[in-house]
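Here's a solo chain for you in structure tokens, the form predicted on its own.
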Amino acid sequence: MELQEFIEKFAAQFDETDASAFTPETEFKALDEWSSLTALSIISMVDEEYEVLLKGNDIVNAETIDDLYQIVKSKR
């Protein structure tokens, strides 16, 4: 699993925001886009792409895609 291939699954989730505005540092939670369905969108991609079941609390204490993938990498 590389980081640069999270980041491009994780803005394909976005229908709105150009996939420019995604790098390892971007708080995804302050985007405009983002709602609780865009969080299970993301689960969903997670658990599709890389069988790792996310939950709500690894989504509250991520604030970068970066600290996302980090979680996903540890649970694999």
Given for the second form:
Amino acid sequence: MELQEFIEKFAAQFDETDASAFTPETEFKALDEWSSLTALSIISMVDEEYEVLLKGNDIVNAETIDDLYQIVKSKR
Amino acid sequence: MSYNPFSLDGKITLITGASSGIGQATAIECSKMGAKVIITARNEERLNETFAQLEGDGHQKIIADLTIPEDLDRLIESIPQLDGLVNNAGVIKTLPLKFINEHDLINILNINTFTPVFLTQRCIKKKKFSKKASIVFSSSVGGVYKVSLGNSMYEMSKNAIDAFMRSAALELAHNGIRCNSVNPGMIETPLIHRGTYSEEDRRKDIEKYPLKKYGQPQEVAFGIIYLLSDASAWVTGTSLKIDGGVTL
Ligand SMILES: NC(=O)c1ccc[n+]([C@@H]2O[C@H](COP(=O)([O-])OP(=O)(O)OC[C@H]3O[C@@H](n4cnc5c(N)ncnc54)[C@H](OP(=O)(O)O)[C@@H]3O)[C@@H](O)[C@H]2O)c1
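So the form predicted on its own is up there; where is the form predicted in complex with its partner chain?
Expanding to the full complex; the earlier chain stays at the top.
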């Protein structure tokens, strides 16, 4: 799996935030659009695309998109 | 001393989903109230754990996957006439709308909605209910009294079974059979401990409960016992909220 592709899929879960806002360093929970529904969408996207079952606590423990990417990678 | 309108003394009661959570607590509590229980689920080891905790004797356990027609037929063939049926087995999957897919939707509807309908239908057709039998469905506050983000598949399955319960209550009343549901809020069972929600989500959610905690499986079991017992003889078609006040 690739980081760039992961970022694109991650960004697709947002409707208002501009795609340019998403980089490996983005602290995603600080984004205005972030909500509990986005969290559920990220978990569902990772399940569907990577067959990895993220936990709510994984989202809590990740600060940046790269952090989350590393968690998903480690669970593959 | 022996006065107890909630007694289930000698009542033969089939409980599905008895290997875990609410079904397990219900089986144990019903046995303590004097019922002869027949417990069923797929996982033999966990079903045995429930069986070992039953009080009294004359109980029965049957391994069955309710979604497999042959298993359902075998279950029906191996049970005696019932005074009570608790349609409790259920599953959940939390997915926002855009991730709904046929596989998960069919699976949830199959276990939460279709199997309790077919089990009830088969029992009626095979005349497995005694006079004054009581049927209880494990519905939910979700989909009936409230909704929450990402749970549309689960909520439609529970709303559907709640509606079926009322239709059945009307149709079976002339046989003296009563139908009701329990509608729990969040109960501490493996069903809600799948990790979808973080510790922080959980703390925030508990704040929404006026009684400031999630429920225990026994607290639902006691509602089910009421609906199975003669104490509720004039109660049919009711959706009994057991929810710590979350829907207030
Ligand atoms: N916990 C809550 O917060 C809550 C709230 C409202 C309503 N409810 C409802 O209460 C009921 C019980 O929930 P719970 O929390 O006790 O869940 P649980 O601990 O996960 O137990 C579910 C039970 O269903 C059985 N089951 C699942 N699929 C089955 C199948 N195909 N065939 C036969 N048995 C099957 C499981 O047994 P095996 O895996 O051994 O087959 C298990 O015994 C469910 O209908 C649920 O929707 C729960």
